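The data below hold one chain only, encoded as structure tokens and taken in the form predicted alone.
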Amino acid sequence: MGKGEGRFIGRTASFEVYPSVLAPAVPGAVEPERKLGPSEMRFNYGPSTGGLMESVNFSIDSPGELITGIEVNPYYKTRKLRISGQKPEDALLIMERINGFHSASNSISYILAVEDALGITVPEPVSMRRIIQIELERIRSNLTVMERLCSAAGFGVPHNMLAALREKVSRIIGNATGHRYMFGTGKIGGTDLSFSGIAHKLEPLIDEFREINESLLQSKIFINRLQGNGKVTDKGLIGPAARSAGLRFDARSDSQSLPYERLNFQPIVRNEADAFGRFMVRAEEIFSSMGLIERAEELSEGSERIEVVSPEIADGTGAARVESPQGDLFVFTEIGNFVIRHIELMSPGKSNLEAFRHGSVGTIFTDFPFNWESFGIWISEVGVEIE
């Protein structure tokens, strides 16, 4: 998992997750229900309404426009997924479908945890191809967040341009892997994928994105809706939300699950801590991901198929951390006789949901969608229980 500095990352069912320690979970303090002031009202937004991609309910306190309190319920469509008792390769089919937009991150973190448990060490080209998968996914995910922010602003032209660009990235992914969401592409102990020439195919799309991004940064109307909105500096932040607040939290830097150090990776860090900062980190990470893909492609060259490495043992425990587009994604697994005995998952969305809640208080309701979309939280990753 890598060496850490003792910072808290998040909680699974049984553990509090640190970069190098699995500590027993300590139940968090439950905040008492907020009492309404004499001029306040409480109303619900969601779980199914215009402007929301997924089912999630916000219970909002307000005297009229100012948000004075907010609670979030992401469990309207909780999915219970049974993985225990399955063979690792069968369980992979479930893990990669937790969230299609982050299929590579979820499946690769699981694969790495299984390989850790079974004592499998893969050659460097396999690791590099996995990095390419995650960085391709990061580009598409960040484009989606920026697209949603444009939609919230009523910016139809850049919204459609970013949507078209996202589709082009999906088609490149589909042509390279056989599936636009990379389903069925992961393999424990090896890979069938080859990404020869992938950077060359991405170059014109990155140039296209640069023009769109520069035009958005020249729009005072757009920037004014983001600056100062949802400012939050919680130490529990992860992913782009943390890095926009000056926190150098990035599993690509301090996790040993994937060799990003071979690519001279440096996290993108800013200090705005608001929706604008989160927007900027995602935009700059698209260019950063392109550079990582170029370098990883050079180190992944060789035969298209890299034979699967056989496990050295049949029993063991393993863990892995990867930096998904949202932030730290952690998987712990226990295997016995080549069957999953126990598994736990920490989704980055759970940590940032709390940060979003804190950052919403003091904002106004018309700025709510900018704050929400800037975090890039996927409810599908939060509302899941793995057994």
Given for the second form:
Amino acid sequence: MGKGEGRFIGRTASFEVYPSVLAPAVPGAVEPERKLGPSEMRFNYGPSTGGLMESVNFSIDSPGELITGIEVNPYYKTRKLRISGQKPEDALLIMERINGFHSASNSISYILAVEDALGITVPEPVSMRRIIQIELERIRSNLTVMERLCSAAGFGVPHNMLAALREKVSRIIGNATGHRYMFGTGKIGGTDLSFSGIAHKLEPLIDEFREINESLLQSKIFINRLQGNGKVTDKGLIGPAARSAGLRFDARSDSQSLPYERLNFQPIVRNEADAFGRFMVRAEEIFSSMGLIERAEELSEGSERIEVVSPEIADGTGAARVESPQGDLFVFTEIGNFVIRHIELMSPGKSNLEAFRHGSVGTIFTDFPFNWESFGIWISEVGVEIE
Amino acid sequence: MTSNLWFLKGIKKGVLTEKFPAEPPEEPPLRPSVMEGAEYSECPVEAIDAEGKWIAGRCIFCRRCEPHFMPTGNQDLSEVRNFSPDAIRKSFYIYPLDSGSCGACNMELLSIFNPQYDANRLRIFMTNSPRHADALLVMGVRTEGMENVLREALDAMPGPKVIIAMGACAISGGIIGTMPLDKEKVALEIAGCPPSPYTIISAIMKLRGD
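Could you present the same protein in the form predicted in complex with the partner chain, rather than the form predicted alone shown above?
Okay, now the whole complex, with that chain kicking things off.
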């Protein structure tokens, strides 16, 4: 615990998270409720209706077409998860379901925090295989965001092409890990997974994606829906939203939890700060993730199962931060006698919801789906209470 | 590929849709699938009962029971109850409701419309309103905030109100919590964590008596 230095990443119940230090949490300022202006109306969209992937409610202020104010309530589907009092390996089954679509990022950040607490250092090939898991997840997640942007634009053909690619990636993940969402694959202190030959299987898919992406970038109709839409430049941004706004923020380059420096990782940074910028960062990160997978596979030492390293201590506190497809994902855990005593989580969804909200004001209704989908927000990780 | 004639680009891709269900699944995932085995008593979600019988609707496929129980690849993980297929004769419109899911079920439901599966060709569609729905498909555990929403969606549906519970959370609460539905009112249970697109499609077809 110390004084906050560097970029402010986010806040848990007890901490403010900075790249190399945790500071005591200071409650954020509460914005006063917006009052409706002359001729404005307020109406609800959600929590359960067509067009929404998950249950979430939007309360939108508008005089007719312009969005003048918006509140987002992600807490309708809040799940209460009991982690404290569980053995670390039992709690893992819950942690990987905080966000099922980003299960690898959630489970690996938790595993790394537990290993930090118990003084476990895993061999490099284990870390490389974990990086492959997270980068596979990023490729699929970014494809999904782009697929849904095409769907919002009514671009049926590229939408279906990207959906087909997503399915192919899911099958590659399923064949390599035994589960399409990597549930049940995490191991504290080691790994059972092997990714031998994974880059070779991905190559044709990445080529296919390149063709689709190049064609999308020639479509003025598509690009016009994204450019200037949902512009946000706040310093509080994380993940692709930050990198699209010229901010070089990426846990892969400023967190020591996973050895990305061994892979010569460089963040993708652009300057548009709008839905188009977020789209472009995601597209370019698909190629970047492919490169990381190729290099990590070389360092992951074949297909052998890597034995679990046993902890030498039974008590301790640990923390870890990884770059999930949405941005920084931080886990703090306190373990006593091999039992989780306390856990705190900072999911990227919360920061991205704020960014979405700020970026929505001044846009019009037809901009809404593009702005929303460009953030790739998962409500499951926001609407969750961990005890 | 530089021009923007999407139609031609789509045609050039050829037919990606598989022959399933007329033919077996081309690439069925190992997990989830029907588990077979014996003698394991430490299941974290009690998906193996005292007699050693495996219960699909409880299983989260965590692999703790392996190798005592092993996945078979069989995608038939559904059970139809208290429902006559005569009630549904034509296209089948589903209203999905996320009661408290992790998102994986949501993605697999969406995946049944991917080109590889193309559920529309099997007369399976999604609708944006419960008023136009033949079935309410519920994913996730019971959550306080979604209780009223679930009730209102059920009230808004026309009869017969077909209720589908999809995934371990909706069927039994899984590892996360408690189930959001009255089990007696559920016509179709689609087990899995999450169920694969093959399982979802075959389950709906089983419900319709196809």
